[in-house]
Amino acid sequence: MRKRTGRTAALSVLGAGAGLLALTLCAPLAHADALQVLHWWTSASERKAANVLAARLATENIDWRDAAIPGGAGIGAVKVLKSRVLAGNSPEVMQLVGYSLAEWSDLGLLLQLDGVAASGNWSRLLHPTAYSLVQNHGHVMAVPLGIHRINNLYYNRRLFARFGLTPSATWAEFERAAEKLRLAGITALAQSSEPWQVATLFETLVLAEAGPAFYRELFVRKNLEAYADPRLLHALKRLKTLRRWMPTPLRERPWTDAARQLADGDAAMFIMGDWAKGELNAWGLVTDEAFGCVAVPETAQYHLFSIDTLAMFSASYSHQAAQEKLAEVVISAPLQADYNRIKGSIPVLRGADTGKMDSCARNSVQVFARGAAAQAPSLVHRMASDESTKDAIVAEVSRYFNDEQVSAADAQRRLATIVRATSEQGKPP
């Protein structure tokens, strides 16, 4: 994980003049053993999955207190959690993923789970792209509950079927399936205009037209010379090529809203990470019977991935126990099948047993266990870089997807001229 000075990340995460601040602040005592989690899980089968934490928790005697979130990609969560911060508020626990964790880590923040992770063998057990995400300087720093693949196709099992339709392994065949239902009159593709889903849209075609190197590349090096491939140009013209198999008029509305139209049949396909797949099956469709799951056309052999994670805020080390058999839990082989079943990501255990899953999970652990050369860490989730880039190329990205007359060639140097804003923000005086 990239490393930051203390200065950087807090005006990354709290904003200018609040560093001191954060680093003063005590969060109010509350019982010893009940933690507060603060997090974004609200949709049906996120709510299944964190309730399966709970009650593990209640087996502890320790109490589950929930501060769910709404907001898609936790951009809400984020907010709150800044403003209770600088309140001298903070929760116990917090849903921290990816860079947005370091960033945490080096306001010096976040109670280290050193111990917890040597005594439960961490470093054997996890996979280890997992069990590096959650260090910061050495330290570990949260606890990984499961990993989520983010290339994923689902189609409307019984529209292809009544079309005579494949899964399209490439975006030829995407496009000729796509017609063909656009002229029946069928949405082909589900999508909302909602900023965050269309850059994921976004970075899963970057994938799918350079594979994992390029794509880092771009988002974790920030290399300019990336940012002028003709590949990331190719990328950008996918994506509002892809505008005319979608719903028109083409509204900003929550990612379930998309999968919704999915599992009701007024759309063949939806591209989304796996927590749509959880959704679906939370609503009664079963994996392989209502719907199909395959790779993201010419990515079959990549994993674009987001880890959840939990971070404990120390404050004043009161609660030090409870968190720590909190990360206990988590990282346990029962818990670890059960939340990830219901969630619709897989273990961040390496030798998971597969024997349950269904075929999207299992391809998705067959994948991810290929390792770095098959991973590629998502941009718009924090994996791959900081909160003002990612943020930054998320707006530029949604404003190029939205706007007819913005083209192609003008969002690639935009994109550039952001990055290397960014870059030079980050570098010390």
Ligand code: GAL
Contents of the next structure:
Amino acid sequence: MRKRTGRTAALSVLGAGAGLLALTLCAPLAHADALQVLHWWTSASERKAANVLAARLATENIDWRDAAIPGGAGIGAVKVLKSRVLAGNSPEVMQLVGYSLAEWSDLGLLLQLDGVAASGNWSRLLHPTAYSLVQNHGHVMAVPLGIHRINNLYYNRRLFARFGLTPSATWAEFERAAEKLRLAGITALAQSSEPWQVATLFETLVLAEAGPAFYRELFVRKNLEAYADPRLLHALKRLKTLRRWMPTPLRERPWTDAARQLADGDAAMFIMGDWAKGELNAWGLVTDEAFGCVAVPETAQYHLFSIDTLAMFSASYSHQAAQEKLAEVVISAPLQADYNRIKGSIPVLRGADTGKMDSCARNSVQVFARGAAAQAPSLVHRMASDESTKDAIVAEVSRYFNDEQVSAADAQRRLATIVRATSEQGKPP
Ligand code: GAL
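Based on the form predicted alone presented above, generate the structure block for the form predicted in complex with the ligand.
Zooming out: every chain and molecule, the one shown earlier first.
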């Protein structure tokens, strides 16, 4: 457990006034306010989804000042945040997720949202996984937006029909289909060599190989025995085997470029989180018509998740009412439905209406509802581990993937070394 800072302790005392605060939450703000929001949503669908939030806030007299930093998975945005906070210029709102939320909240820089959560009944309405993710030391420190499923495989339906293919449930079937495509001169699997994208594929392969319990041993508990397990070696080997069906040369490109390959029929399949589905939809491609969305082979029973959340920097408390209003409106059922339909994710509310969802989202809802035994928290998207361990693992996996000279056994040993070293750092002297 992390230590509580004096600041968070002081805020919890202030939390006694939360009941009074809740009374003021339902009306639009009497005075217009503006919130600067730092995030990394820059693709077509991401922008559209952010605009839904901005438009809803405008009806509350609050101006959404956009501070988007390009770079998938927030690699650039998190760096910008660090330098801005050090310079005493923090934004009012930041897309802070998972472990990074705990790290920032331990510094005592974030606004507690206990009053909003209590009056909005979050503990009952939210999926337990989403609710526990926004808490730190018993306080609600962020508002969750949507639940992304990462272990999705999209396929181009025109290409699949042309070659008489059906989506593969197993890796053996996948290999047969991919080889058929390769022999016909078609790139079977779109992919970028950008480190976070390679590592996102790798964590999916770990889940396929060994299921959520082993996945958690590896990335959440960082059990060194798991790092010596042959299942890790197999997942690493599969990662390199898949290169055979990827574009050559393999370039470091944004994830939207790989999605574009699938859309244009330059590649038959693509493995990526369901933000890619949102993007294909934003380009006018309809799910189940232009492309299909199924679970990655051997992961149909599992949900590799990443939950986007917004946290509020408290700084001078001068924007508190507007920040609380933002947290309140994000959880409303209509906004959840609109935002998540565009973003590709599913609502954080339990029992959300699946009537207007596509098959991909409905499937995500069903599998996620099975609870912790089916759920695996994404390492790459900050759900499983602290930022520095995550960064070190991503770098090592990417080095192995891109360097012919590094064997799977070498990579396995190096991953164990990283985890041993980062665990040692966390121990008291
Ligand atoms: C994830 C984030 C998604 C999406 C994706 C690509 O980390 O949860 O919302 O933006 O990165 O950048």
